[in-house]
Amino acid sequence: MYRRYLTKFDLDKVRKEYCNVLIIGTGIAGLYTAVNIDEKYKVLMLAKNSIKENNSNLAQGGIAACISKDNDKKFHYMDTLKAGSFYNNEGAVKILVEEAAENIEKLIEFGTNFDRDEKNFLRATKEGGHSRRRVLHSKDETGKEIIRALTVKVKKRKNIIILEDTFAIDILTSKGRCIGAIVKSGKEIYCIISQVVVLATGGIGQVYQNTTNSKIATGDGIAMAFRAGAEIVDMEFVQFHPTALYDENNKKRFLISEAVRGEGAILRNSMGEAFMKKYHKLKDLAPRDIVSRAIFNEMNKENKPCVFLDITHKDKDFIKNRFPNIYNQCLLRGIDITKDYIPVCPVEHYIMGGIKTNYNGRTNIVGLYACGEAACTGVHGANRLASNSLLEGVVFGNRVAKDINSYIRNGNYYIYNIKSDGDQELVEKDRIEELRKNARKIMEKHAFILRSKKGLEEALIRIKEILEELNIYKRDDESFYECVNIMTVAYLIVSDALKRETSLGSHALVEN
């Protein structure tokens, strides 16, 4: 595989800066966790662009949480394992499920404002795989809301640095131990030296050709993880949404939320067919794997680039209030979905699978933390019940925090004389881009919805093939780093594809 570090340095002669916990990313995740770590440790938190850009601030339709008290517990609970295909780690469901109220009175105590009815009552929505209504939301910018209230409180805190336009290249481990990270800013490559580090990097979306993701979910966490020795698992797991907006001028597709069809949006194909009554008894509100599949066996069965969701049966002023980011997108788009289909299709959204951890986030590497989409606690399963991703952002954030809290002590510092070396070529930045266009096409071939054994295999030699390559180069610039995360997390959802068998969940196999 890759060599252990992308780029060349020597920890006793670079810059180096300290601090106690250093979190990387700066979506819900690594925010929720920096406001609940004790004001006595110093954090720093990176972002490769802008604190503002991640998938987080991208979510649509809600948080998931039991917040009344009719028992819903024990629906939500059944309600993920079922769409999870019951593969799920059961523990952490169940602390996903209980923790939920404490964290959304949390999160609406540091100011992030929910939708409430006319008597302050939180609304609550309705979406794939749910028996119930609990989907709590901000109109449909629910991420964007709970970002915005986060940063507010962060940035309020005077232990928290965040270090915007800043590359986390690759964890720090030496004897076992995760001891920092290696970063460049500008031109400028330094270590930060902490005690522990928190991996919440996000989704993968960018190994894929077309995605509902942020342009930075290129896998960074995961790939930097597994270059440092941490376990890796269910990566054969990638959720696609169903119903991305479709538009073949543009990779990064918009995402029509799901909770349009909770509000009562039909499923349509090209002959105007309600459709999914064939396909499983919830029909349009169906988990998210077999609605994915059923769109891509109508798109395939007539042979159509899309198919179409349908809301104009509802009142004018519910869809543009309820709706307001929707509504206005697909307007600019010259599409009025109070009156006009809405044309869309499966993009890669999600993975189930990452940085495996317990429930207090540690991974295998003493002092390495993750959390958020870019960890693997199990809770999804093998597929994603909508709208728990916001909310495992914060209840496994919480936890991390709680045992960062009980486990470092200041001035513990781990400092070890790392080198990295090695002659590499200086690689042109066309290749980079050539190869990374080369990996997507082959992930959006052989790793999509419907995968088969034959297929796989081509991937998995073609993407050795790519890596081959790539270890010989050399570039100090993200695009080399990101090709090389791109390539590494490809590598890994391809073999665990190969090793599964037989079909579950998200992981659907066909014959050759």
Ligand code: FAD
The other form holds:
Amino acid sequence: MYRRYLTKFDLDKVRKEYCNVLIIGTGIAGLYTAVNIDEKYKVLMLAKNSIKENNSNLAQGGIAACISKDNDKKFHYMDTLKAGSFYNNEGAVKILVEEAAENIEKLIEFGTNFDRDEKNFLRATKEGGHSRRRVLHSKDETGKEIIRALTVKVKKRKNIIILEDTFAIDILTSKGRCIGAIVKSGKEIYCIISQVVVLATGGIGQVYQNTTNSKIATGDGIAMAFRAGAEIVDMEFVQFHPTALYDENNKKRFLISEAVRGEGAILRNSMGEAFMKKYHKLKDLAPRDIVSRAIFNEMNKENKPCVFLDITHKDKDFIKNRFPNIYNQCLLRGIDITKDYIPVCPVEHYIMGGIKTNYNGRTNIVGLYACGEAACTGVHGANRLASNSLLEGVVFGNRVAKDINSYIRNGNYYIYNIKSDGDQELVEKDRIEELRKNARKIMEKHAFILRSKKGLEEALIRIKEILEELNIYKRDDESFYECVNIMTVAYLIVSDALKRETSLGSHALVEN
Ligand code: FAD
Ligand code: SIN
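With the form predicted on its own in hand, show me what the form predicted together with the ligand looks like.
What follows is the whole complex; the chain from before opens it.
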């Protein structure tokens, strides 16, 4: 459907670098995988932007884990299944819950500071779908703290080299095996030949018009794996976070963490009514797909662009101390959350589907692994339980590293003579920007919280047209590669959504 490689090259002629392990991505999944690789192996890590520009660094609420209360494991397991509409891979959920504690201990050993009480016990909060308080946090910037600690650790390791501002264009494959990647740094395009490649490239938020995600979240890993023939699954399951800060002028939405509701905040419509009791017995702490649909329904009923989150009944010092980032970010926009209601609306936040892997992160292509948000073990089912994503990054990142350590012990480098040709025409950047904008509009209109068969069919026709147009173009810059990747992911979401003919989890179908 789209040509195999986004750029023209001849492996015989380009510069080649070598390593044992190439990890594409420096979010929680990439960094945690890297620190668990044996120090005798040379690891190259790529970030298409700075090391800090990713979704992990933005994570607010926390990381779910039963650390001391053994009897909580079965509840964490059940809460994960309930949130996921029981579509989850149960084996993966067992692993997630069972291996949480050892990986949290490692994070702490690596220097992560989670919040603690006066007796030095870890504090835990609640979020949507959690029947118990088990979400560890570092105020409202948990991701930033974890990434800080992991970055310090990685930078101390002599076997790991981080290449920032280096864009992976495509993975290199031949004879069913992945042998490295073709990348762009500055103006140079070159190849990295590696015994194994790990895709830890994160999410897809930029496929939608409104998102909580970082600008890097353009689904590159999923799209490049798809071009290479990897199995991509469950793409219809896109999670929309219920409470992004509504701001008329800004489509990159600042998140108001679910932990704010975990600490007692209440959703109200424009009449001031606390409406969640009408929708679910867990009220404001129902699973995310249910809260998002409830908000969407209230917005449509009232013909308003947002609803409101109210935490004004809590102590002012508690709010400022527990949520300093949210307090300050809202204040910058003229909202004092200790006194004012916060305008919020649902926006794209996370994708449950992705590159299909087994429990050790292996894909169907030999030598290609995936972990983190780009991967799909099936652990989240049809809707992810809050704060299970950072946990997934460490639990499965650790498993990927262990598997690689034994896999490459006796392995070899493989180099085949790969060449990509093609006679595409050079396209103007403006046209690319225009197509990218169109795509995001189409997805927001037809593949958002409520979907109809007719809308999805219309979207698919338009997406295919854009992909066909892009296929005749070339342009060696990031905006072109990202545009093709966004369109590829849009295609995968819409075509999987059309295949699922009944509502499940985050995939909600309505009559036209
Ligand atoms: P990311 O952290 O997004 O990292 C992706 C990496 O891949 C980046 O380094 C990027 O540069 C690199 N990359 C991508 N494409 C390329 C390319 N072509 N070439 C080179 N490099 C590339 N989850 C929770 O569990 N708890 C929370 O509290 C929480 N809060 C969240 C708050 C926000 C605002 C957001 C957006 C998400 C939140 N999530 C939370 C979800 C969670 O943060 C993410 O799912 C998780 O961090 C993804 O980690 P990752 O390592 O897979 O990807
Ligand atoms: C949040 O803090 O609300 C985000 C948590 C998550 O995505 O798991």
